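A single chain, nothing else alongside it, follows as structure tokens in the form predicted alone.
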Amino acid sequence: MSEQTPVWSVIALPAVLAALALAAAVLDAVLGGFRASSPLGEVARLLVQQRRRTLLPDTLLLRIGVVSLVVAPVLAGIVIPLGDIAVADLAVGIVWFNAMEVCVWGSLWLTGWSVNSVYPLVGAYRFVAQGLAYELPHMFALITVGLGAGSLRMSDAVRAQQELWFVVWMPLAFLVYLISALAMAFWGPMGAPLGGDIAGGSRAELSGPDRLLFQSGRYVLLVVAAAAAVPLFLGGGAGPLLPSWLWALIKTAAVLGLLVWVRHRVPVVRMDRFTQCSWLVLIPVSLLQLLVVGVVVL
């Protein structure tokens, strides 16, 4: 935390992430045909539900997996400015965000492996395969932003968009980022690691508080991915009349709503087809966008 960072921002960050995650869960429930109050009912049910035990699980690794699935996106969020204020405005903020997101790979794999059951392990390996498919175009999209801003600091990326938002002259990078955000949160069309064909995949054997943490971490990850799109592509808190922090929240909610909506409109994509699409389409597209931005900057 820098010297200029107010202490309240450290408390506000998890509170804002939790509120947005709950809003995403409510919207997801409504779009799925359930009552808006059903997420709160599910929280109460899981809090009192007894943990399921499989034969010879590695309990320590299981706890590390589900807890880190919540901690990693919160740590990723410390570099995302809410308006003009970030908990930690690191000089390598974009790299930090990407590094914390990659920690989710380990979280999901540990969760799937530690319960000593077939379907969760299959789900974990599916996510590793998905990660190998989306991570390169995701990194190229982030590098494109850093190249356009001339810096890896999130606040510098926002300042570089005072004249023109990056989404306007980096539309391909923005599209690649949104697709990789879905894959990062194993959400919607990228939800194969939790597929119904493998009985729920990585979360198949989770119940009680473990399942609650897993589900919460997934929503927080989705929120952080949506929030990062604001300083990276949508001008941060820039906007007329309203304060910058409110504009940042509005833009985050809009991107988050889009990501939640996609889940109910696009079917789950088979892993081999997503991998093929990533290597044959997303990577060339992201490299083309990087080349164009590089030529403009030079």
Contents of the next structure:
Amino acid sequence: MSEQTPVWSVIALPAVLAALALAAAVLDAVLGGFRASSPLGEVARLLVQQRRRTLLPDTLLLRIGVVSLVVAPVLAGIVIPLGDIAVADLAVGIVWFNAMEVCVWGSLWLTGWSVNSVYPLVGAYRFVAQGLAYELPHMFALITVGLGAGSLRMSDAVRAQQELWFVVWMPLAFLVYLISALAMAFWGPMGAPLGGDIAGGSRAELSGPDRLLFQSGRYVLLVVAAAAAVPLFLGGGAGPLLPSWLWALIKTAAVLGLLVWVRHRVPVVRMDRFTQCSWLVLIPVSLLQLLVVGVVVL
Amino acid sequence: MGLTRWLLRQAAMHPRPLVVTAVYGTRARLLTEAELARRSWVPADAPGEANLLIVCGHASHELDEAVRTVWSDMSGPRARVDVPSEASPHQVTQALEHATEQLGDAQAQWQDAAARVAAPWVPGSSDAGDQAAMHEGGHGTSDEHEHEGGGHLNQEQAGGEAEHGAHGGHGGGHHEHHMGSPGGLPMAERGPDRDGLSLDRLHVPLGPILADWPSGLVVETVLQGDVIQEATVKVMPGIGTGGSFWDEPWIMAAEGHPVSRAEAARRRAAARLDGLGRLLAVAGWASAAGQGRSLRDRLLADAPPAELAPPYTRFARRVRRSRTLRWMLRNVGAIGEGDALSRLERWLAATSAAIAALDDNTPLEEQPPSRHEPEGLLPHLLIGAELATARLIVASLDPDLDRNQVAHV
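Okay, that's the form predicted alone, but what's the structure of the form predicted together with the partner chain?
Once more the chain from above appears, this time first in line as the rest of the complex follows.
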């Protein structure tokens, strides 16, 4: 790992995230039976669309909510190494990642609440319930990685996997991570906060630039959730022949593809039913995994 | 300017249509949905997402008011299409073609935008104040006395809001008369909820303009959080004659026209697939919903039975095998005959039987398949349900309001 962060990585990170986000949107459109060009058409449409007005919105909170939905995942992305180089390889990288991604709770709540409309508010309620269901198992899965690596630094986690990828000996933590990655990006089966049954939920009243930012932020979030799985569980840039940055990209694309595909295979899970599963199954499972890893490390 | 024009043209090729269906507009809706699928336009969940408003069938006065409110709130560039109940597929194609042109026509869109700037925005600007806006399920105003509030008050407060908007929210003093009632709207009253907390009560009508919602149905609810505390069912009157599109073969047969069992089976299977599509869409499984709807469209386009049975079998297997779907539908909307899951399974079986009967050319003699009138059950089932569950209950009961209406000429 290089001690000095190259300047280009600061520019490369948003570019890579944007490219992967677009790729995810295109894949989602194709899997849904729509044209591959429809995400680009949507961008064009939102660029020329006027803002929608609602009665007595809290515009400041709305802007904070929408903008932070883009900023938070990009900030979460700075600790994720692309091959060997991360923008900032913080000593508490895993915690930083978790903290940034929790900012999304605020983003979604502010967006849903501030437009002063019923369905977005219900979407925001749903995300809070969802957060309570997924966040604990999610944190336990991250802690398991930290325990296995003996460090909270992402690059240390990658180094600890040189012999054996974490996904091999902590498969349950990986599974829990994938489920919580869906929940964190409110995507697919965990997409109730944006459910079609509540007219699109938190984003129902957004149009034009607001909606463009919101949608982009959501895809970037999905990309970051997929990308973090690579250094955490899939050996980072390790792999034969190809350079490590390319391996990291390939693995990220594979996880991302899986997450996008799941949306088309599984209906939405309601939190009134999932919470029980989360607390009675996922938390014990992730604790068990933590225990096993703890014993092995000792 | 050049860039805007270019973006407008690109955007016009990917419209997001919001489809509103009036009572007796089912046929128009089916033609429209088939055409939208053929063009692979992504349908919108909400007016905020849409730039194309499609009204299927002849809107009654009440629905028309809601439509006008949604239209006046829709952000430009925008286009509106009216598909009459008796429209031909060709007319639907033409109307959508025209809408694309309109969306890409920078001149027309600028004129539209300029006209809207000239006339300041009034929330819920149709005659009935924000009543109609509420139907759309939109703005979270909440007042017990909304009904007595009437149009006049709403017009005044709306003026205040427009002014407020113009000042960019930096207003200050001159809004003091609104103290205690932001925007002139009364504050939400509170009431105890199921957990013994005191929560705001929001008055929210579900329908008539709501994606994947039975046309003509309005459920006036009182919400606390997302839990329904009170529910009143209203049925919007339709304009037109005749019964339900789904009963047509039986009505024709009863009138003495020659109708084969195959025709009836085709209509029956399509009806069930339409219901399945809606239920799956509400359950958040767009992919399976799309599969069911494309089968429905092929049935109605008279595809030969041999081309329908295998894809239907695949579709039914996929839906039956989804454990998540079973988990989500079990114990939802349980009545004497079963829950949403058992209704889903009955629909799958009925569709399968109907598709098997597509070769039966003997004349149709029997009565239409009896269907309960689930609107009466709704208030009882919906009270205490969360919105998500409530939507599933309604979709799984699939009320056909075209059928139950007394025809208004």
